[in-house]
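In the block that follows, a single chain appears as structure tokens, in the form predicted alone.
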Amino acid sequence: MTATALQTKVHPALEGSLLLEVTSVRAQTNSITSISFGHPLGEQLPSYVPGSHLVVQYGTGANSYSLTGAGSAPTEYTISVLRVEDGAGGSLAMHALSVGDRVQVSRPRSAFAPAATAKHHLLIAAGIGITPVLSHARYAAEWGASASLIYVHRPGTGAHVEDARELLGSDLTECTDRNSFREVLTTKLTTQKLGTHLYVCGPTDFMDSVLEQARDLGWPKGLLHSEAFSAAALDDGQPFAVNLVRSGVKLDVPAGVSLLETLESAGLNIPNMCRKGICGECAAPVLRGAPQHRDLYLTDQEKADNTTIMCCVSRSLDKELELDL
């Protein structure tokens, strides 16, 4: 891949974004790959909190991954993408940087940082979701905080399983299969001290069922953090029709169609990334109607505020949503 391969149009997610160059590619395991990104003249990057991403650009398209570095003064962005094939094609993209390389990427963004409050910090991983809690534990190791993970990984196929040694010790547990999880899972639920939090990063179902088991234990929602990677399939929903009070337009949404996507059609540029309800890009705001909450960035409060919708995958609860777009 040449050097310009993925610069074309700046992505309306990554304004104010900085062109960074490939300053090494390293397999983690045979389905992942870590890239490291470094400003052109060796200079400086904006430091972040843990538990951030970067949005990189390929082609007209952008995706977000996980920071694996601690975020203090930071002179590379490290990621670690895993290959999918029969996906967007972002992993694909990544997966075809070579060194000296240049991208679009954006200034780091977070929604899973460690509480400053917290006493203990509880991280679980499964897979790729090792990214952003690896964050987490550079953090914790630098700065002398208490934290202890839990990874499930399968033997072999584990991405950044000796930085995770290294930077934890004897506060790491690792499990390679489901029934050990559970048991390791429920003892760490149950001998918790006072203040611990909990981080716990994977695919969908495992944090579901992470997060469920740990309310049924009786910890408090605010004690509980989620990264998601990736959002449920969701029904079709029911037609609605929406009203563009500054454009002065009324469009038909229809079942199986989103938002978005309808939006778009009427020749609307919202700026979207993800798509799934995970980002964030394509908040609008609501002025009149309820909408039907189907995203996972918006907290319970600003889903209860209803002035805000997430035109990927929301829809609404009314016959009519009245937009100020």
Given for the second form:
Amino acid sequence: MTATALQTKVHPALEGSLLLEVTSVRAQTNSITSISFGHPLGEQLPSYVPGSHLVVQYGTGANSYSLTGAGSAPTEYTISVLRVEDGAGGSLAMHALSVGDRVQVSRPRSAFAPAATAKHHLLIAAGIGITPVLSHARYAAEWGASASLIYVHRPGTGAHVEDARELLGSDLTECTDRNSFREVLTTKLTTQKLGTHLYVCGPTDFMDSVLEQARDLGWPKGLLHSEAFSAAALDDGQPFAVNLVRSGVKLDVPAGVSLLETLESAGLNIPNMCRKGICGECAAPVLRGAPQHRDLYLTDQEKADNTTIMCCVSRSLDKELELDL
Amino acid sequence: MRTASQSPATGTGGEPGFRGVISVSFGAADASADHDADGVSRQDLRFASANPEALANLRSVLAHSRVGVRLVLAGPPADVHAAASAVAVCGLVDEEITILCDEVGPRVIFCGHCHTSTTTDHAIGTDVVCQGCATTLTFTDHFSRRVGGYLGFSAHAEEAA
Ligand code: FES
Ligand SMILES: [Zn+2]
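Right, and the form predicted together with the partner chain of this protein, after the form predicted alone?
Time for the whole complex; same chain goes first.
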């Protein structure tokens, strides 16, 4: 019997997922809590690539969280969640969990993997962005890969600070204010041996400025990796129309209403989960027209192909899109 | 042959290193002529050919370079591609390397059947006989940095099949 058989009402996007039990809850800081999930019968869980995330169901919604472990032959999946009082409720639901609770989670998904050819991994994290980067650091320590970490956190509010110190020793640089970080970053970006790959996770503006400075200092795109853990607020966008070729209907998508909402109110059943361009569940095939990609899921190449649209957040550059729906 | 003079900085990742343009010329080519790098510091390396000594020299220059560096390789295709393949082990990605191939000159054809490399002066699109298995190979401009050569495949495969 598989664990999933125990659950009756599974979020459609979580099919093939796992029903796991909360095995531990530990406060990292006042606002960040680490939660571990294990198989109810103590079985081993599927391995994952460092930097992977897990989609966790709560009530009728779902959210994705980075796994903090190294990923090889795990018996537990551990996430660290920052409490967001005015969020959609996911973080509050996570913080309300206690040992023994059962939760539906996806299989781990990889979108921030370490480069196999890297000679060195330069990890950069701010705040709760430490979570996927910690997974990379653990993996590097486990397999003897070369890694260093710049971790920006305010004194007393940083999660996993002790873990990072233990894993990286003198290869960890902690910064507790913006000015010292700026100095450290400039030094690090100009002194990395060839074959170094950079991985950054943190607030969107933090990541943008790190990536911009790296590019200015001559870092090629192929060495830069970033993981957005929070989607930036998106504007309402322009109205456009969609032509659903298989259903033979044409719908208008007004400004401020998402394509996903439009499709749903027309009675279509579109799998979805995060509804913010992260999880990749709401992909729809595009036959004609150029989507205005606003998701964090598709790769740059996939976006350039213009054959898929994540309909929860993305819109259209053309007046009309033709979809294979 | 002369190589650029360079202070032999030793040590690991944490120190400043060269982040400008490294122009590497093989034979009579001049990598520096094709690539103007205004205001960017540069190093010129000149080698007669991409022999093991030259490649070792190039790798040691790269070991003292830091991310941000750009490598320009100029010369006959066989030399340029041997160098491109040799520096791949240093972890350089394509965006960091500019290849300026002489229009003519020896190319290395990697046999897709027996994996022997054959050097030829023939132009792209022509046939060459594999030194390893004597198959008549045709080759296109598909160059593999991994094997350091153009992929050659049986010129008459469709007839044989
Ligand atoms: S629902 Fe998650 S990407 Fe659209
Ligand atoms: Zn052969």
